[in-house]
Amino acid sequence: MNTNPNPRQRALVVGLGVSGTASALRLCKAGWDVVVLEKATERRRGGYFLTLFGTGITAAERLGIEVPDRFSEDIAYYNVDRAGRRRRGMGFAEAVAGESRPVVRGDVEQAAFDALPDDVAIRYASVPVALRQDKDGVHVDIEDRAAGTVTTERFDLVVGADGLRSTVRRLVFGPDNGHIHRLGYMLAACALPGPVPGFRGTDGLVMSELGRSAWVFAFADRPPTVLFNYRTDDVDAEFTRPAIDSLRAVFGPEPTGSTLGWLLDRFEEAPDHLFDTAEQVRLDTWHRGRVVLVGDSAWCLTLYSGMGASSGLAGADMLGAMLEQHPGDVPGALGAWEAKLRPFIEFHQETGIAMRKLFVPADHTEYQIRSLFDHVVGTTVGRTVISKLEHRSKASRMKTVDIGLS
């Protein structure tokens, strides 16, 4: 017999990413009871360049994660062609109200860990494979890839925090037709083993061309990363080859010249690397019962929005203050995280739709367009305008924002 008049509740979270890390941190402060399930065999490290803007950077304070800062002023960002010639260009700390910190992934993946209690059960190799709810809780059936054996265990409460590609959002939501949404672009990326040849640890580059780019994202204190975007009309096509014979394809049959040239080189080289195409997840609601999404799983804003680390972070904070606002009631407290959370969600979910065209122009219109604006950030005092019309808009200010006190 339980004597215990207050019995501390159990929570699931699958996926042991940023949003996934994050939440479990949030509901141990809660005082839930914490069982992170990871389909990996270890923790990923590492990653791809992202920014983390301030709403990001004040759900991470507030949850005790230390994230590093790879930003000095010493960083450059310049405009670039295949034939050589390079002109300067704007970085994301101008164009971006307030403060911003470049780092990988894998930074925020691995502060939000070492902020992590002892306490919470971390299992690898292990995914659920059903779900089943009543009112007071769920029964997960729950796969141990390594042993090969399915155990149930009841939760109060399921977080799918497994990504774009969601084993809960399946099981819970259905199949993802219907649910996520291509825009019809490629992303490749990985680390480089250090500065492109000809330009400084701390310089960034743009090689913007008509349907495709390259990007270098430059840090204070570690190699660059590389980032490639393409246009594509048939995306499974994409997969049906070696990631680099699809960049070599994509950026030929033109001479690719030393820069890009050295980059695809590298690409091919690298030991790890990201090949995917960019989707977003678009849900009628983000819960059911006691499961909910967070994160990737829910709405994956792609990375062309920026604020993918951030709304994570964003909604694990909040996620946590809900279910300690309403006490003894998990879909409440769920409903009100939704009401709270969605709009700031939907809105970076059509920003990043159209921040698309900074990364990739699509057509000659957005070329020229793109074509107009690096000529214009090309003079210092274009760089000064254009910082200034930026920082006052509406999309900046929404990088910012504090949601978890909106």
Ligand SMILES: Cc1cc2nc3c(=O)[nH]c(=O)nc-3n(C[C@H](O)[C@H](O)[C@H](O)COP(=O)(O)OP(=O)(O)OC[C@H]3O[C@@H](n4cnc5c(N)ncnc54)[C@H](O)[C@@H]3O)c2cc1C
Contents of the next structure:
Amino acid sequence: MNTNPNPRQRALVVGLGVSGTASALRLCKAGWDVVVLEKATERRRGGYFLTLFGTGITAAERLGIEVPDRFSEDIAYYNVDRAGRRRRGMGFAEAVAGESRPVVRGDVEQAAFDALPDDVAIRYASVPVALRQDKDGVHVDIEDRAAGTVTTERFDLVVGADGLRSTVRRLVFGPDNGHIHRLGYMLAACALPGPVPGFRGTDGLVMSELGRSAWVFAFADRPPTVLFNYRTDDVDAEFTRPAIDSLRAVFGPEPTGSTLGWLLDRFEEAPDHLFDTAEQVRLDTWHRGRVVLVGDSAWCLTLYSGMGASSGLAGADMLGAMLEQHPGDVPGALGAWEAKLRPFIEFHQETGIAMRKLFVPADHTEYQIRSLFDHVVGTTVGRTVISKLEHRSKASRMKTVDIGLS
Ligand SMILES: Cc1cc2nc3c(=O)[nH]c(=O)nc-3n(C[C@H](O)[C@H](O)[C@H](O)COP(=O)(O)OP(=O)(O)OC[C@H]3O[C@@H](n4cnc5c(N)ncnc54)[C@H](O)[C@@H]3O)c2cc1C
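The structure above corresponds to the form predicted alone; please give the structure of the form predicted together with the ligand next.
Below is the whole assembly, all chains and molecules, this chain first.
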């Protein structure tokens, strides 16, 4: 139902990732005319592994986004080492209560895109270059990079969903330093062409070493993806050479063994890969006047929280709901939206930092704890006990809570 009192209200959404697409969709449902700017010349596909937890699944359902489910009971995780030893382990999502869906990022983006109404205007190769706002609207200078033109348009609302290195954030909230917090860890990920030799396609792997790790994430119905993670004191130096050279240096000088060697070779050959630093975005406020940030641009939680896509979907869903509840009062709606969402996001920012230890142990103490954990989950009884404890934890509940209702 269109609940917007003024059907001619216009929203500009910047970014066609999970958060931007979901925001565009929800604003359309609330009766807004929506224009989307996307920097890339076309929609991206594929991407790395991610788990959608209950919060994200519920929001997606409410938004009408049909996210596929690539889970199967056959999926099993193993802790492995360079010498070829393997022992049953535990996957990233196994301990969390409620439904979770292993997918690739492109699955969520595609499903959200499929749900978008035809009348959303999507402009590729287009970026905002300046924003000026008064109490009645926002004037945005938009650069069309294909045409080489800059034009100015007026909007009633601007949603910056343009990711970790957001332009909207820079234009409205100021420079990145102060907002982006580096955690001192690097990520490298790519899709694998098939199962890891010696393992089934539904086998996931964890090779956890001091300061570095390699994870293989498995799906029911598509080849796995790999994620390398490592600690560094100098993030900038990691970008001064090809990603594979940084990875080989970090995972050396010891012989890789066959599994790690195979994974590194596949990364080197991959047509597409991610190589980036783990960074959180922290802002005192996510809205100013009629401009609001949603998703990684506002609160990037990092992969360690496992809640980036879920929070982008839930934040977008709640944004539309708040605009409906505050008709004709965009700043009021944004204030109410942030007040409701912020405790949830801050919880996941904190737990995200703690969860990093699970992905890559930074020092000897963390490594000992990780080894003890691996030892416990190596048995069926151990896995059951850990699952039961985790199911009761606040972290698990907060991954499944319906923040639209809370
Ligand atoms: C390895 C890895 C694993 C992860 N695992 C999980 C997980 O298990 N569970 C989970 O929920 N999340 C996970 N995440 C996080 C999740 O993927 C992100 O939080 C989420 O995809 C962010 O979506 P977004 O739309 O906010 O930003 P982005 O995906 O960054 O999208 C931003 C969009 O804006 C566009 N853009 C950028 N600048 C401009 C501009 N100036 N003008 C116009 N367009 C612009 C970009 O091209 C892009 O399309 C993981 C992340 C990584 C890296």
